[in-house]
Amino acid sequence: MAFYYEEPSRTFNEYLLVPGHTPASCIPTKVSLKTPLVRYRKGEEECPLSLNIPMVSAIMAAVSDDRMAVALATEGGLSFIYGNQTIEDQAAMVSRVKQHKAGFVVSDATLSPDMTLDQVLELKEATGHSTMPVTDDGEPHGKLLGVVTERDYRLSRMSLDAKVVDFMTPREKLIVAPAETSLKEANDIIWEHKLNSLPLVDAEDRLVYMTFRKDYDSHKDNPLEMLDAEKRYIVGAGINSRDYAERVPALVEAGADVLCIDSSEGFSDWQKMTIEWVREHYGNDVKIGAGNVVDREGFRFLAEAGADFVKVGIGGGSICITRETKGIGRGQATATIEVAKARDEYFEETGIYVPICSDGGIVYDHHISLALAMGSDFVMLGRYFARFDESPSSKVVVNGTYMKEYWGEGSARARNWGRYDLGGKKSLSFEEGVDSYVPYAGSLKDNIAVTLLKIRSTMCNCGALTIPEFRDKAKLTVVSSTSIVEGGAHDVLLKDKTPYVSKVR
């Protein structure tokens, strides 16, 4: 007879935070968010990986690219660059977060002089960058020809046919620095002669990097950032249970800092032998998660495999549709609560704490002040960062509102079918995701400084500084289905959904 759970299981939607004492010092701006990545032997040690917010971005196509592990590297944050895709474009995308190092961007807006401006154009939309280098072979480290700036051309009076070369400013004209100009060099450039950007050109005049003015001023603006011991922007990578003897080893030459197996189920041998592989050929010096599990069996058998962290949840995804297609998972709320409990009695047993991270079901904010208090050191979000200008899915306009696309990795539009570990090849499949749009939100910068505002902000309510503080004081209530309805707007009419208003004096 099968195995029942008496209790159900539950959503982050079923749970308020009951407020604990404020003290006078417990104030947003003193809270820090900071939180393990990696295992390692708390008390004895410091993490060896960290993340300055506690917020990563899923491993999904229309999630994580380049671009957005950027903007969320900036921010304190990790992103997982995608995985269904070739190896080579993979590591590419690694390689370009890490030689973006702290102001020394490798372009990925390159023009070629015979473009025209109509190309010009198209890349700006997809990249957002409005200043590009040109090079003799349209490649990012070609021979330097000129940039392309929006000063450059005026659109009410050109063709859109008109060739680079004939409205870039061509290189004789340009101010460049040798490649082995230093940051802070660059920087005093870019000052005393008042630029926006500075080409550095190696012997041959080859384009090396580009410096911006705005790279200069964001990263003093942005002190969380996550940067590695060179200054380089911190990156993972997502890889999957059959090709990683071939992926990994290119993802660790691009420079991938960690890993995790994306993988719609983890509790299999399969996962076992893919963390079993990399501790054999690179030990412990290269960091590699595991998942997603839903139970207290699931979590050790991971940590026990040698995972570097867990990742919790099935099923609970706004685009994924595993549970109405197979029956299998679990409410995210309940799932990481009993993996959080694991993870601790794990750490009392052994001394090493292996960090968990909530996948799936948070739909609102204060889901992730859920998760956080139920014991994830971290999350990880398709749907929140699919809706910024950073991911990498196009914008379009749906019933007259901007949205934009965001598909799972189980959908047919993904076809990654390479991430079911059911062993042999396989000539059938089937769908455990959806195709869909997700309200356009614009910049991460903007929507992420609200979200971990109000994490602050209720941390400050349970009097708690700190994520294991926030941990150790939170108090959970389960609410009724009547309380989620008193706690929102209720029994008034909302002014935005009440179009035919007229004032009576």
Second form
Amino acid sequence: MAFYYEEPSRTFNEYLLVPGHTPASCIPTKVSLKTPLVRYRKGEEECPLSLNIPMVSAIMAAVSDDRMAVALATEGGLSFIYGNQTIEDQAAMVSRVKQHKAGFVVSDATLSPDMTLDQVLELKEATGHSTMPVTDDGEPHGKLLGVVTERDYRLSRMSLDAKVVDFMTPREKLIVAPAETSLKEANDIIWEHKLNSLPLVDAEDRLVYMTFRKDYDSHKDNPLEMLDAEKRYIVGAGINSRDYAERVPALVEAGADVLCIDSSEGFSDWQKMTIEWVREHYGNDVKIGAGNVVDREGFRFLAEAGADFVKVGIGGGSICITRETKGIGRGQATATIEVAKARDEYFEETGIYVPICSDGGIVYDHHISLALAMGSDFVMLGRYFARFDESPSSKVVVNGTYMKEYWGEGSARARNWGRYDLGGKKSLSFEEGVDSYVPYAGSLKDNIAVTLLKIRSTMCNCGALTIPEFRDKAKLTVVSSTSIVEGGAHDVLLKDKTPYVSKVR
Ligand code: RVP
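Same protein, the form predicted in complex with ribavirin monophosphate this time rather than the form predicted on its own?
All chains and molecules follow, beginning with the one already shown.
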């Protein structure tokens, strides 16, 4: 006979935190959001790889490319570069992230001399960069021919067909420095000559890095940056359980710091075989997460197989229709709570702590706090990050409002069927995700600052300065559907939803 769970499976929206005592010492600026990313012997050793904020971006083509990875690592989180692309393209993205040393930029807006002003403007719009190096082949490490900034063109006076070579500031007028220049020295040169940028070149005059005045300042502004021992950004990458023998070596070679098997349902022999292959070829040097699971058994299976972390969640993603199409899944809150218990039980038995990640279904910022209180070590978000400038998807206008495109990896658009099947040969397939728009929200930096402040404030309301303390002290309550209504603005007419108003004297 089938097994029935006694309790209904619940979502984050059905819970609230009941505040505890807040000591005077407990203020948001003192809260640490540091959290382990990979397995370790808790109490005996330091976790070999931790996040400085408990947020990672989803393994999705609409979310995590190299630009997102740099932006998120700057804030203390991590991106998993999407795996639904050729091995070469994915490895190239990883390698571009690793070429970004903090403050040293490999330009993703490099021009060639025969490009037109129109193309320059397009690239400026797409990347948000207004200073663009010009190289002989248009590649980031080509021979340096000049630089274009907004000061080099006047839109009112120039044709859009004007060629870069005719209006750039040419190489002979540029101040450059050798590739070995330190960030401090580069910054001194920038200040001394009142520059906005300084190209660093090798002995053959090939461009190696760009350094910017604003980046030196921002480096000081980003104390949580996720950097490796060589001051390069930390980055993750998604893999699948089919081509790992080719993909993993390419990603490791490109410098990926951590991998994650990307599958909608991870309680399978395919995942075990993938982890075993990695252990056989790399021992514990290559970190690999697995998932997704929604119960104790699924967690134990992957933890025993050697996963470095385990992702939790089936069917909760905003673009996900797996529950509708296949009838599998579990409320995200219930799944997180049960898997967190399984993680603690596994730790009690073995001394090994395997972090868990609640993946999908975060709608409001406070859902992140709830997930952490329920025992999640960090959360994975797709929709949240897709809304920002840094996501790879297009910005469009829908009914007069700016939106960004956001599509599921199981949608017809992504055709990432490998993420959804069980490893056998596939001829037929069906969609488990949709293609959609999400409201454009501006820059990652501005948004994440507010989100993190909310999490820190909530933690202080519960008297906690660290995530483990928060988990210990949190008191969670299930809310009735009537009290959910009470939780939002109610019984008032919202001004921004009330367009036609006339004044009465
Ligand atoms: P959300 O943050 O709610 O947008 O959810 C993102 C998560 O949804 C991803 O990390 C992944 O687990 C899941 N996903 C991605 N594509 C699809 C799909 O097409 N069904 N689901």
